[in-house]
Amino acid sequence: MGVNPEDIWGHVVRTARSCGVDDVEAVITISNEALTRFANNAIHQNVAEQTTQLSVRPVIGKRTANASTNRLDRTGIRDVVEEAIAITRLTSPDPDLLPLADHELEDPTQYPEDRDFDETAEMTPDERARTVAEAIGEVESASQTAAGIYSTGKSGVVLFNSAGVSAWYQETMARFSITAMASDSSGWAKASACNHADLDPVGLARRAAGKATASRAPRELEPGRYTVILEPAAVLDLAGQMFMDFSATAIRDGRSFLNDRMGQKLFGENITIHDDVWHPGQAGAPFDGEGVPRKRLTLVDRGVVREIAYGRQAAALAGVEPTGHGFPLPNELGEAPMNIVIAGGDTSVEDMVASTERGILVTRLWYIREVDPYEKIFTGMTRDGTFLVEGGVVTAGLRNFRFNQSLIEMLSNVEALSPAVRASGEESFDLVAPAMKVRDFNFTEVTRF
């Protein structure tokens, strides 16, 4: 990782003890990220950043707080430990605060495989530039203008505490996003993978250019309720908004749409959702912000809400075992599932289109805002490829719509699912999701851009 986390931890412990504190936790995060950005069919920026951060959290009785630094010499470590202790002593006690976690990962070799690739971490600006040039060429050949990013990098997290936890994880990640712009239309595609070799930037560029071409001279369609085919990115953009509610703390605080709905059938029979850090389409550490191993959860089973995430404190209050989904302490959110896998079906997008007499095909959504937290109603807009489907074929591009849609209703009206894939959308996170054919999706107005 370029630094020695055990040396850092040793300095943290010695400093804490010299201040009369025995219970302390340290989280070391390391990131080495590089980004190539392009617009107007030319690369205009290449940046790289290497960061290492230390966060220290003492526990003194029923008090805890944290402090962070990127100064990792002896003086910097001493200063941040002393600062964290001083803040903790001034913090109001939390009667529900638990002692430090003493859960250790039973077998450190049982980590998700194939998530750390040297060739991705070591990719050079020249290598990214050559790939970007090929992708731009695809868009230029369609007489369009390309813009987007290509990023590669490596990140890691190490968590220690004085109760014996020692949890380590590192992974690489590559992301490619491209927007193809014509005079009155646009197309978009994006993908991410732990191994850059699993990305196809040229294929993504070709797809974006094809969408821009197919949506030229867009027609204006009256708003209303339509059968909609949401590509996986659009499913992520909208369905991804609800999973912070699958939290014991959120339910206890009365801010979850699952309040008084656990065990009920909220969605359609064809909707099953897991949280699974081990899924091959997922990424991220297999332990939570206190070092507790993540468990696989069945959040929704054939439409019925089954399980939620528990951090250690929420689990203790409920008298259950933690699920390994807690955020670093202290925090107000508690916990949430972070490795969402929405089970798919066997109907391709092409077959969804072919089976639709009249409907709308949506590439992605953006500018999404919550309207009703309990009914999970959201508003937002389509963008970068919205199409009219008539008689089982795409017949025209459409002006973009604003929608006003309940997620509960949407996931009760799913008529078909594609195979699930790792999806990247407007949001900064990824999840595994299928495309969905949904009836009676509510478009409220045509946008002017």
The other form holds:
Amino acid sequence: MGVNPEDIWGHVVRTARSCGVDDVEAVITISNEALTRFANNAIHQNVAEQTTQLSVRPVIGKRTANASTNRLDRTGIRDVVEEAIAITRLTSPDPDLLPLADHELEDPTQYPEDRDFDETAEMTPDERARTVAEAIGEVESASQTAAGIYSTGKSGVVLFNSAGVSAWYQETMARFSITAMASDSSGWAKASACNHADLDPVGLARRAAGKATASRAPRELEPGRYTVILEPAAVLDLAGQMFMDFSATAIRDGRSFLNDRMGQKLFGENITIHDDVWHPGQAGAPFDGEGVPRKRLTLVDRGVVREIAYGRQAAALAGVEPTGHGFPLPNELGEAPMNIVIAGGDTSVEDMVASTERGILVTRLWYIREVDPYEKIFTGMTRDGTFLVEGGVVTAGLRNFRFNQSLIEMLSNVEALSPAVRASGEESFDLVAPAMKVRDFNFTEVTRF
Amino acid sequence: MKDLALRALDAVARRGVTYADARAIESREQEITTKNGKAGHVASNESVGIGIRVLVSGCWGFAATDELTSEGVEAAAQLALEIARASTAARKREVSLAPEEKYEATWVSPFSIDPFSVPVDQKLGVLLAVDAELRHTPGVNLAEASMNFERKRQVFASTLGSLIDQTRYLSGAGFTALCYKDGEIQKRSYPNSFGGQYQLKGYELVDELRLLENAPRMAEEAVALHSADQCPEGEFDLIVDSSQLGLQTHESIGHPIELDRVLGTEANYAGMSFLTLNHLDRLRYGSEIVNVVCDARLEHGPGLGTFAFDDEGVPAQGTDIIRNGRFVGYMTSRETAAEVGQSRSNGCMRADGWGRLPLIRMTNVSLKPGEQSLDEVMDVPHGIYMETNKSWSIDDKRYNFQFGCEIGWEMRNGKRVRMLKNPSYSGISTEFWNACTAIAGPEHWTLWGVPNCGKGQPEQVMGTGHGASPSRFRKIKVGSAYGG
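Give me the form predicted in complex with its partner chain now, not the form predicted on its own.
Then the entire complex follows, led off by the chain already shown.
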């Protein structure tokens, strides 16, 4: 990727030592991303960005701070090391600060799936444009208007510290998202994968167009409590909001809904959630912001909250082992699980619809914000494909709803789960999730479309 | 920086373009936080790079790099051209641009104290003093305080011949007291939630905010919320404080008037707008006393949307958006202005750094002050007053919104009679603004900074400005966030 991380690290160490500092950590992040964006059935924004960033964190006694730069010539590296040392010396001491991590990382060849694909990294603007043109054609053939993105790129992270940690990770990622718009309705579909060949942009376009067609002339339904069938993207949008609370630091701070609830059965018997960076539907580095290897966590076991994430400092304060979920230091949030796998079931979305006498099928959710941090009530809107289910079949499109829904209540009211898939949305990070059939979902208002 | 911008521009111009611009940017940021008596995130960041935008065969291409050698800039220039040519595979029309003049200018935003000249330990000292004051109140179990500073220099060069060197200084500071007790979390933030107040100023902003002086009141209110009654559900006359009304303006006026949303180019992510072109000069968007402007000029104030030129070389302007309640203007770019037949862009194209393409973004979208005193605004027989945003959500065409606030009070005959916890209100954008019955005067008007507005793919985070003074609205739906 055009830079030699070991050379950069060598220069960081030499500069730090020349300033009288032996304990130092450096994180080098490398990103090369391209995105082709389309709307009104044409490509209208088409971009590429390449950047490499060096972040340096000295530890001087009980003090630490961080400075970063993308100037990676010798002067830039020297400047950022000197800046990091200068602000570290001026910061106030933290009696709980630990020395640099010295964990040995597990062998990255143990990843179950290759996540670095040359053809995805090297995809050309022409290749993306041709794919986009095909997808637009699919939507146009339904007399609809397409908007969306096709992005491809490669990113990497390398972490060194003077206690001997040397952790490397790189992956490619492709994302395709499309909205199909008819005169009074819309449909949406999105997918992501480390290998662009695993995406089916034309199939996604067909799916989005089908939803726009099926939701034409939307009816307005009174707000209230309904049985809903949330497609995996909608589950991601909503369930993805709660995982920052599965954090020892969040609990210690009193900002987690898990305060005084650990070990309790909060959700239904059919809810089991892991954090698992090695899951084939997952992506991301197998080590945390200090280089600590990630452990597989059982966050929720058949409705009972079992485990939470511990960064090194939180673990030391609690007298347990770190789980490898810490954010880069210094930070005030501590840690969180970021490779969520929600266990699925064996009911297809079609079967969920067939078993529903009266309910609402939801494609995706939008603009979700927390209303109550302890009851985990969130508000937001449905979007791009909301349907009325009557007598076991989809009978009409619906105007979009606003919901105010407690996640605790929602995950206690799940009646059926589909097999889990890698889900991609806009309101949360990608995760592995099933579709869910949920009773008594709380819609409070209806909008105008 | 000028050499870099001109070198990049030359690299595309000599290969043949309809139009091109280059933005060379160097930025420096500093973030300092404290949490429960300790330093939290103490970090500085610098970034240097260039973004090159080209218009070739009627299509845009954009490439950005921080590899600033001759080879790196040439490669980015070549890539921008390749991307533009590739875009012709799905082209419906050729992009045309509203005309603009050539400008050569140097501009630095005004400040009294360079925030980077103030030592880190001095800043930490201020925050730790606030932190100690917050935790002095029994019941506060999480005290957090923060400061953020940014200096961004941008040299813009275009094939029109413009060469604009612009440097902006931004500062922000604030704090939060959080209480967890008996299965309930309550908090109070000052002077606003989500990091406090942000303006186009130097370190003097920190002194102006009087953080320490306001810490005890915020801590006491956070604790008192646990004993307060739940905000009732129903229709009430609603009084909204200045900071919450700034965010209300952002969401229910600022985003809908982005002409790119109206024309569909944000449909896949941020969404579209109910303000279709047929509404211009016709729609009743507010009551007679509602006047809203979009104004990037320094004379409007030191907002996060204040600058001398936008990121496609158009001078800062002030545009009427709502005049005496009637919708009269959009925010535009050179491309969208041409598309709807306007003679000139009103200068709202902004990018969040060298790596991103400029988009139509809010500058300072502000509700102009009214003529009432604060007492007159508060003078309702029975109503609810809400302060400081806690949650915000609006649909993708910007009709239906719901806001939660940190604290509320029941009002009777202009007096606060009891504190209310978990207040929220909701409605339809136009109906809400049409229900505006009183706006406090200029002495109560504050230009707030929203530092975290997201838009675009890849997403860009932008700072925007919103002036507002406390205002009153008739028969607004309250409390449905906890309803059902």
